[in-house]
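Next up is one chain by itself, shown in structure tokens, the form predicted on its own.
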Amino acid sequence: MSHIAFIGLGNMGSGMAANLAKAGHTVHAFDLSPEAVKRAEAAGARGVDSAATAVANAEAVVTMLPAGKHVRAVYENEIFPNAKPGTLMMDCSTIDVATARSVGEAAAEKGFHFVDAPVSGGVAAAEGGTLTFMVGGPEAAFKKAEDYLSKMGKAVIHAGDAGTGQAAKICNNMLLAIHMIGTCEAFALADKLGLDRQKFFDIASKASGQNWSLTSYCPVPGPLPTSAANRDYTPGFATAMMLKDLKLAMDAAATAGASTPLGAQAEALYAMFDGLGGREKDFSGIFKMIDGSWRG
């Protein structure tokens, strides 16, 4: 078993760190929130007082941070100066492609193994160890990372060179947002036309309209008991996080010169829902804005 440094114990990171500890690894955990560190300790990790302390004797490092600027700062100021040569580094944050590539290049120059490995699946999957990892980086680094990531997820997929993990994540989540909005519109129309929601679910889930947002994350109460819609849209994946990912996708599209009209419309709609008070609700809660029942 390995000594792993885990930095960033938010809603996603806390479950991921707990699963590494459960797998038998020694996890030295750090977060700016003392309460988050205490929760990690209760889940089997060893709390430390800084990122630098966490990585000092680690064989592998996992980071789960809010944005590119945090990733760059933590790696440049805390991880690179204090990690042992040859340490494996896995950044599971969702950030911009340019920062992921820059940090990956810096890691390679300093003799470290680095992958960008953002995740899909939400809080429940982080806690249950069923995340999907989209991994960018050299083949050798991916091979080293695969065993650790598999302890936190059900699928670990090598997307290509540095930065391609982030590219896959933002493309995937742009598609997810578009599917969710379309699914919400279809249910809202079905309601207006007097079509029972369960009947529509039963039909569409077996017809050409079938998609993940319908069958695994149904945005209306009833058809899928496990969906956030049955918990007043308590977030598994908050609107604020979806909007963040859509902004990353639109920035990447602008840089690459890609046409993404539906992605742009999805960003605008989620920005509207966010502005109306839906920020902390699950992203599927946009149904209530679309059907006109949202009251903030």
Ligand code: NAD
Second form
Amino acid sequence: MSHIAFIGLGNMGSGMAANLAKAGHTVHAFDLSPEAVKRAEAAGARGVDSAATAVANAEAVVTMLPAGKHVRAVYENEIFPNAKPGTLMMDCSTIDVATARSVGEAAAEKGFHFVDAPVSGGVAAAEGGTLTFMVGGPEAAFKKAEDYLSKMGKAVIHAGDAGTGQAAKICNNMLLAIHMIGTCEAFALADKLGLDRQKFFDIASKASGQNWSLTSYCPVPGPLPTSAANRDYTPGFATAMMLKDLKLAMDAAATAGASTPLGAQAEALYAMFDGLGGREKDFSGIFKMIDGSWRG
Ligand code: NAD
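So the form predicted on its own is up there; where is the form predicted together with nicotinamide-adenine-dinucleotide (NAD)?
Everything in the complex follows now, all chains and molecules, and the chain you saw is the first one.
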């Protein structure tokens, strides 16, 4: 069993660190929030007072931080100067592709193994160890990372070279936003045409309109008892998070010269829902903006 440094013990990181500890690893846990460190200790980790201390004797490092600027700062200032040569580094945060690539290149130059390994799945999947990891980085680094990541997830998929884990994440979430909005529009139109929601669900689920937003995350209450629509759109996956991922996707599209008109529309619609007060609601709550029943 290994010594693992875990940095960033927020909504996602706390459950992930707990699962590594449960698997028998010694987890040296750090977060800027002392309360988060205390929670990690209660879940079996050893709390430490800095990222530098966490990485000093670790064979592997996991980071789960808010955005690219945090990732760059923590790696450049804390992790690279203090980690042992040959340490495996796994950044599971969702960040921009360019930062993921440049941190990965800097790690390789210094003789470390680095993968970008963002996740699909929310807080429940982080706690339950059922995340999906999309991993970018050299084959050798992926092979080393797979064992650790599988203790926190149900699927670990190698996407390609450095940055392709982040690319997979934002392409997937752009597609998710687009089919969620399309599904909401279809239900809103069905309502106006006097078509019963359950009937439309039963038919479209078996017809060519079938998609994940319809059959696994239905945005109207009723047809799927587990969906967020049945609990007043309590997340789940918050609108703020979806908007973050869409902004990353649109920035990447602009940099790469890709044409993504529906992605741009989806970003504009989620920004509108955010502005109307939907930020903390589940992203499927955009149904209420589309059908005109949103009251903030
Ligand atoms: P969060 O804000 O709850 O947690 C981030 C943690 O990082 C906080 O506890 C914060 O104190 C800590 N932190 C920030 N700067 C730090 C530093 N310099 N050193 C140490 N700790 C630092 O966010 P989250 O919901 O856990 O999300 C983490 C990442 O996972 C984000 O990139 C997010 O986009 C991604 N993600 C989140 C979800 C979700 O459903 N919450 C799902 C998939 C991916």
